[in-house]
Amino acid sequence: MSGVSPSEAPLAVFGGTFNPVHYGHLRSALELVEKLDLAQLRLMPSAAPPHREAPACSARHRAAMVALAVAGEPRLVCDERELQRPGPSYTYDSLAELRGELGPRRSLCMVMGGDAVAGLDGWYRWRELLELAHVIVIARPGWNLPRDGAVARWLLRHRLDAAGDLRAAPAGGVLVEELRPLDISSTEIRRLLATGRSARYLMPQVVLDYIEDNALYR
């Protein structure tokens, strides 16, 4: 640990459906807070994605899963401003409301999937995103970064060399952070629960429990 105060460590924020949240998620953002020294790390449910099909599941359930799944742990938040604001969720808009919120100094980061990067270029407005936020990047093992085209010239222009670079300015900079990977997805989740079989050990238990209660997935 650095022994930079929680006041003037970064915050980081993770946005995605969480459709459902499950451990996948939930660690990697764990293990992101405690390598990278970060103050909190803010999930933050996407309520009408622009880059994908609305999930059948509402953005108040999806919520309140990661709320519950988060709930034990102080360093892991849910942030609901995107359920919120209407229209559709554009990170842009959410990272610009943050940065209003934390003031000019402090150190902002967007953090995001390996297989995002290569889409960045259809985001809406994704080359100011750097004017509001770091942007980490989280690769997984035998993962490659895009080598030619604008995303691409975009990394390599503003790539970071470690994590104590976050904390030399308030945004601007592009770090990749190397994970190890626990092979389960939402979707692979939404088939289980469809037909029937059991999710068990792959997300928190109470998030299960909530699944059940409000009949969701079926």
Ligand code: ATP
Second form
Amino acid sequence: MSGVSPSEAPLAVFGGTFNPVHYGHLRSALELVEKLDLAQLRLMPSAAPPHREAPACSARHRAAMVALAVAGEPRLVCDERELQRPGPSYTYDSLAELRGELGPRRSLCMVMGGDAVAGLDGWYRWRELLELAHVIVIARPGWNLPRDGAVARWLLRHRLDAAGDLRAAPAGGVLVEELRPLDISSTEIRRLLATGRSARYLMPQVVLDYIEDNALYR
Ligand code: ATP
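If the one shown is the form predicted alone, what is the structure of the form predicted in complex with the named molecule?
Next comes the full complex, this chain leading.
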């Protein structure tokens, strides 16, 4: 692929189950937009995550919560494409769709947490992801990058030195970004809610109100 035009800021996509979305996701997303000068970051809820048990909360509810959480912040958007596709929600397929929409020259980045990168070699067509996009790895509290194995070698081979490199090509590099650590997880939030405790201040109030109104995570 040829180089990108410098005027076009990269577009990023951040996949996850978002079950439910919380400030760990949202703050990381916003910090990435500002640090890397991204045109937009799309949070993309997985309808049928291939690598974990199907979430009890429907994809429709999870996407609705993401949409509510990012309303009013135009640089963050909920991308519902995986809800429209039947079968397992493969990130490769979503990136291929996005690449088709953006054309071959625009810089596209896929964001993932440091915990997710350790299992990347189990993902569908994982080695081909870099043909479609760059990968941005968020260094997450309590997780280290893999030091040996296929993913460690892949990191060494493709790692970018600086954020500016994301603009030099449309795809193909891996950038590791250390962001403000916020040790919040959806698992912990589900546990709090299931036991009748409060998840206030871990996520936007509008999401908590949605959970209450729809009697989720009881
Ligand atoms: P669960 O506890 O159900 O596994 P989670 O909180 O890890 O959920 P996911 O929806 O699985 O959230 O995560 C989507 C993406 O966000 C993943 O790449 C994950 O690594 C990242 N992520 C989750 N929590 C944080 C956080 N606190 N800070 C930075 N990244 C996060």
